[in-house]
Each structure stands twice: as structure tokens, then as C-alpha cells.
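Here you get one chain, nothing else, as C-alpha cells; it is the form predicted alone.
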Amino acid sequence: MAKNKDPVNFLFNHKPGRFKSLEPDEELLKLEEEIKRRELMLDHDVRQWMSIAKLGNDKNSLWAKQQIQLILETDRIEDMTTGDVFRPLAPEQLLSQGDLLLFNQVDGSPWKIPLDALTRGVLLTGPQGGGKTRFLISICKQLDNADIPFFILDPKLGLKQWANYLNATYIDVDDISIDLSPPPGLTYEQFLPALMPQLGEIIGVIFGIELLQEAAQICIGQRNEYIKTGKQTEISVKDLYDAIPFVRNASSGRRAGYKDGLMTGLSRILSGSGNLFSCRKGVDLATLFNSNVILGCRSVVDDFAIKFLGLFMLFWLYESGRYSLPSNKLRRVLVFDDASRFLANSAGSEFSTKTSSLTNIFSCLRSSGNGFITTTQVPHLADPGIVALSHTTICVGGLHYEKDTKTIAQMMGLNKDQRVAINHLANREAIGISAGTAWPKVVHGHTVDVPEVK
């Protein structure tokens, strides 16, 4: 029997009893229930002892139960000594089901998910200085190594210094313009009218869409006449603004009020973004989206302007891939480094508490192989549709505002003690959950180190 003290050898050497009672073993059922609750069923030794407890003779079964009780007692003691409300820890084998390293669990086990999981959306939150930027750097570096292009909208210039490290091109919006030209394969007649409801939603003039559509048709007509001369041009937001005064029957009544609202909203987009939307020949978005690009947007100061920038980027991709075959294979990743500004509902509109058209756009883009990472310090202000579509949620550092902790607790399914613990996470200390992956519960750990950039 000495050699049977090794559970591996013991499993193959023990002899089952001649007769096993058909009555349920209540003691073993209770042990099994706690094993499942503590997520220990995947532990190799536990599985061996459970097999012996179920199939062995009375003496061997008793011995196996004692070994299981020792394992459970050790786990209980660790609960008390660590005070970690996010236990039980995930089994190492379930954290290694992928190629993208998110962070390391508190026991040092790397937490990896499949790259393609990014098509289901990532919401990254945490306080200023908590470690969100370093987390993004580690993710984007892995994307570069995997030849997956990423496009980052950076409103605070926090990522500019990392451009070389990430093999990315840094572009300041002060140095470029973005026209309203359609994606390859589409015409202005197809693309521009479809964009107008999105633009009207951004500036909060949903009942003035008809005027926007008429202004768009004026711009299309003027462009068609211009290209008959043999020259080429595109259409800009400034052209829409200039065309609105020429819309018919908009000088009195409700249409006059709608016209004034449109003029005000468009002027905010133009004045709050420098020359970004004023020029007729802009950058090639098809090239940008297929390269590693960090777009510095610090000079875009107006809320309408920054929301339209984010929405136009998404809508352009949406229209370019709307008729392509569905795919869960990751093609590119878009990073919005302030979801509460780029992807928030328009304050003051009647839809401010509801999901916006962004929800439908995100759904379509996800099915065409686009991954998204949205970061915010105030998750409760992000568009609820975007939050709902973010199947991977990461919190780095402690949140303190009640609405924010409530949002994260609901997304992660946290209990009361875990919700309180969100307030006390240290810098680079992280919790996260990734629905649909091998381990569907909360992981607790620390983000990985990235080198200092000089």
C-alpha cells in the first residue's frame, strides 16, 4: 500500500469494493458541491481522489474523502489569509485558451483569450493614472506582432510617445482633413443620404433630417456639375453648412427653427475641430484603417465635433463592410480612448437615456471582423448599447463613483463584497471578465509591465 500514497499510482492500483451501495453518499455529495463552488473540479488531484471516493472500497473511499477534505481546508485557509473576495481563482488551464495576454492572475497565471474575442468588444475602465494606458500599450503591441492593424483615436495625446514602440504612425488632426467621400464601391448618392440621420442625431436635431437631406442633395448636384469640367472634388461638412441657407421653404415656421438648429450644430462641429471637416480633399481612410495609426485628437474640443469624428469613422467602416460576408475572424481593431466622449449619447436629446444608432453600427462591424476597445473613466456615461455589446470588461485601478461601480458590478455579475472591493483596487491591479471564453467568471490580477519609452 505504500506506493498507493501517490494519487496517480493509487488510482490504477486500488481495488473497487465488491458492492457499492445504491444509496447516495451524502458526505461525498457535500464535498462535490463545495469542490464545484470553489472551481476545483479541474484540479488533477481532486479528480483522482473523487474517482477513488466514488469507486473504491469503503477503506479507500474514506481515505480519498479525507484527502479531498484536506484540499478544501487548504483552500478555505487561503481565502481567509488572502482576504481576496474575487476567489476562487481560475484554473491555469482555462486561462490559457488563447493568444492575447490580458493580464496575470494574482497567482501569476497568464490570462489569455483568443484574438478573435476582440470582435465581441472590450470595455476598459479605471481612474486616471490607474494603468489603462499601459494596458492598451501591451494589447496593441501584441496586435502588431500578430499583424493585426489597429487604429487609435487618442484625445489626450497619452499615446503619442508610444508610436515608435508600437510600429504606428502618429497623426495630429491639426495636420489633416477628413472629407465625406464614400468608401470604395459606393457613390455619394448612396452614402451621403445614409449619413445624414447619423449627423442629425449627433447634433440633436432629429426633426431636421429632411433639411439635411435636401442640403446633401444640393451638395451632390453642385459636385456633379463641377466634375463635368474635368476636375475632381469631394464634399465636406463645410459644404453642407453652406448649402443649408439654399434649402427651399425654410425661412418660416418649424422649418426655420430646424434650419437654425442645423446651422448651429454644424458650426459647432466646424469651429470645434479646426480644419478637420472644412476641406474637400481629405486623407484616405481605407489606407488609414489598414495601418497602425494613432490619431491625436486633443484639438477637437467641441462635444459635437468629437462625437461626429468617432461616428463618421465607424459609419464609414460600416458602409464599406455592410454587404460583405459575415466573419468572426479579426481583421482590425479600433481603439476609442475616451468612450464617454466619442461614444456617448447626445445630452439633452430625447434619446439621451436610450441606445443610439451606434448599437446597430457596432453590431454590423463586429460581424465583419472589426474588434473594438473602448476606454472610459466614467463607464456609466458610455452609450448603453456599446456597453451591452462589450463582452470583455476590464477594470484597472479603483473606481469610486457609485454609478460607475454599479455599472461594472452589473456587467461582471459581482456580489456585494466584490462591488465594494472595486473602490480599493491599487494602480495596475485589475479585475476582468470575458464572456464566451473558457473561464466565464471574474479574473483578479495585475497588468503586465511595458518598457519605459524615452
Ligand SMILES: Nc1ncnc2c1ncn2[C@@H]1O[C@H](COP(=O)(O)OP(=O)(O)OP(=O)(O)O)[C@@H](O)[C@H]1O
Given for the second form:
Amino acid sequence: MAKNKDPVNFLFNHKPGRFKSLEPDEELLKLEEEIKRRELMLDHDVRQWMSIAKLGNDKNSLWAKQQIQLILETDRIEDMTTGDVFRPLAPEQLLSQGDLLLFNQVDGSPWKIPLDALTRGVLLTGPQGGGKTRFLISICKQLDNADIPFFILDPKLGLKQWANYLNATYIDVDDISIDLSPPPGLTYEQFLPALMPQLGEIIGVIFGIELLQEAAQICIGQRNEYIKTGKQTEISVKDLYDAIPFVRNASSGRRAGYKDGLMTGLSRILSGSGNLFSCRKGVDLATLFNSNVILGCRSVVDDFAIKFLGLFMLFWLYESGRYSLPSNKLRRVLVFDDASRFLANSAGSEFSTKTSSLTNIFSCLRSSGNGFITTTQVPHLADPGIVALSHTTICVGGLHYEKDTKTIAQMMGLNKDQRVAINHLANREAIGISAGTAWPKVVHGHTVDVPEVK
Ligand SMILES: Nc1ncnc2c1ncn2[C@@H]1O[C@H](COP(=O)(O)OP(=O)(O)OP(=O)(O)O)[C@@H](O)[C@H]1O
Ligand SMILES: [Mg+2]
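Can I get the form predicted together with the ligand as well, since the one above is the form predicted alone?
Up next: the whole complex, starting with the chain shown before.
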């Protein structure tokens, strides 16, 4: 009977051979180096041949090295035929360390990361029609299956018809209002003064914050008087606006200028958002944040209004977690589809700083178990703090604008060829990186199929 040449049997029956050279094997070291470079260390066959090459006698070692050469040659040929500058591929074993499927690598291996990685932020980018919203749907479906609530701000109504599929409640901002009541456990006296600087930052009146604080105190005083009568009421943005004329010493000089700036900014928030911020009794945000909710906000047209909506939601959550213990365990996920309007940096404003106060809010929110996914077509305009805090970055489809590809290349640590290749990604073709996971390097693949719902 012919000798059994099956490497598996050979490996297990193998004892170091009698004719084993003790010289350092330069050829094997070179092969090993290329295996590492091509990320083939975890390949089952490569491991077996390496073992034989190292431990076998000279004859078997030579045979094993030839087999390794063949594997490497096949890989080199694939480099050439695919022209894929994102190669080497990630080993399947390292891509499968988690429960959340992001997308499939080009060889079909599913790329999964731990759910908890979402607390370290996800920035999703890509051109119009690239497949960002569908990608979000595939993620939210998995969150629902894992019983993790998600809250989506949807400025394009792109998710409305998916509410049923995602087991979510769809709410349109036209049908609700949001008051400024503090989260459970906090008083207006604690909450409003902390909110005013954020509001001032959005409407660009950094020097008028003092007036805003005084207006807030007027509102709090009036409310306290009112609730003495035994009735209940809350404070709205409209109340703040109405209180500004009553702020003292603001009829001349610099304070008069600040007052005008405040009135203009607040009136933009009010008029650009229908009745969203005008009523004293708004939705219960605690309930909203603990179930699957899609908040359609297409009718919020003004930039200040949409930024305030995004910021207020985040700030409210941030303050509600003020006394909770830090945790890396994922408790909920906040999704900003088309976040460029909510989270754009305020470049051009004379008061703009490199990072806004959002950065601080984001970093605190994540330490209380909130995951984030923000999507944008223009990553170079995103708040730099948000970009820095997004440890997972995914680009679905080709981006062309130089500043955008540069931002992505920096975030993913891409080389020049890879950066150029971002231009040529097809719709649904994706590249991504997730720092701090089992495979913290670039993955290239395609998003999973999410067919149209009937
Ligand atoms: N994963 C997918 N499965 C099936 N179809 C998809 C998928 N991704 C994208 N598509 C198709 O491409 C279209 C555009 O996708 P999508 O709405 O997700 O793009 P987008 O990046 O969110 O675009 P925009 O920037 O305009 O919001 C979808 O209507 C769908 O027909
Ligand atoms: Mg979209």
C-alpha cells in the first residue's frame, strides 16, 4: 500500500526525524515573514505545513516548504487578479469574534464585532445612495433581536417604512412637542443652567450666555410661582424666548446686542421646527429612550433647530446618567442618520472651537453604556470630536471629494493606493475598521442584503 501522505495523519503521527538539520533555516524564516505579512498565520493548511516544515526531517521539511510556497503563490496571484489594495484579507477566526455582523468580507467571511464595541462609537459614511441607511437597518434589526433599544433620528424619512420590520415606534416631530423638563432625579435649577451654554453655542451667542441664564432664572421663578397653586407645568424654549425682554439692563450697550442675537437665534429654533419647542407639556423622553423609536424630523428645517433637537436629546440623556456608574456594557444605541446637520462642526462661526461641547457629552454618554452610530455623506465636515470618538469607521460606496477621502484615510490609517481606491468603491461595497476588536485593521467587503419590505 502506498504511504499515507495526508498531512493531517502525518502531523499527528509525526516524530522529529532523524535527519533534522540544526542550522537556522533562512528559507523558512522568509516564508514565515511573508505568511505574517499576508495574514495567513491562522490558515489551517498553512499552520500544518509550517509545523511539518519546522519539525519534520529535512526531506519532509522541504516538501512542506514547497506546499507553503504554493499557498503563497496563489495568494500573490490573487493580489494581481483582484487588484484589491485592501488585501491581505482578514483571517476568518479574527473576524468572527462578536455578535454584531457588520458586513461580509470579499471572501464571504462575516465580519462580526462585539455589541459592546458600539459604545466606542461608529461613524458611517458614503455617498448618496451608497447603502448607509440599509446598513443601519441591518444593525438595528440585530439590536432588536438582542433586546437593546435603539433611538433613531431620521431627518430624511428614510426609515419610516421600516418601523414595523424593526419593531420600532415611528414618531413624527410634527405630532409631538419637547419641553425642557429635566430628567428624573434632577431639578430645573440644576438642569437649565447647565443646558444654557450648549444652547448658546448652537445659536452662536457665546457672550450672551449670561443673558440666557438670566432668562432661564425668570422662567424657573415663574414656574415655581405657578406650581404653588397646585397645578403642574413645564418650561419650553418658547418661554425662554418670551423671558428675554424681561432680562434687566439689556436695553443698551453690548448687552442690547447680545439680547438681539439671542432673540434671533431662539426665534430661528422656534420658527424652524413647527410647534416642537413651543409647548409646555412634551413627550416623556425617558420612555422614548427605552424603547425602539424612530423620530422622523424632516419638517425641522432650520439648522439651529435641528442642531438643538440633536443636542437636547443627547444632553438630556447625558444628564440623566449623571450619577450612574460607568459601564462599558451596551444599554442602548443612538443613531443619527444623516448626522451632518446635527453634528457638523460650526466652522465659519467666529466662535467656533475645534471641538464642540458635544465631544464631552459623547464621551460621557458612552461611559454610561450608550452606543452611537452617526452617518454622514461629508465626513470632513463632521465635528472633529465625534470623528475622534468613533472607533469604528465604515465607508459604504465611493467618496470622491479629496477632503473626505483624506479624512477616511486618516481615520483608517490607509496608504496612498487605498485612499485612491475609496473613489472606486461601488454602491454597497464597503471598507471598515474597528479599533480595539480582534481584527483592528481594514476589512473590505459588501454589505449584507436587506431586501425592500412589502
Ligand atoms: N444592503 C442592501 N440590500 C439591498 N438593497 C440595498 C442595500 N443597500 C443599498 N441598497 C439599495 O440602494 C438604495 C440606496 O440605499 P440607501 O438608502 O441605504 O443609501 P444611503 O447611503 O442611505 O443614501 P442617502 O445618502 O441618500 O441617504 C436602496 O434603496 C436599495 O435599493
Ligand atoms: Mg440614507
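The term rigid core refers to the most C-alpha atoms you can superpose between the two forms while keeping them within 1.5 Å. Values in this document were obtained by computation on a predicted structure and should not be read as measured data. Numbering follows the first chain given and starts at 1.
Comparing the forms between these two forms on their rigid core, the Cα displacement of residue 47 reaches 2 Å or more. Taking the rigid core as fixed, one finds a CA shift for residue 387 smaller than 2 Å between these two forms.
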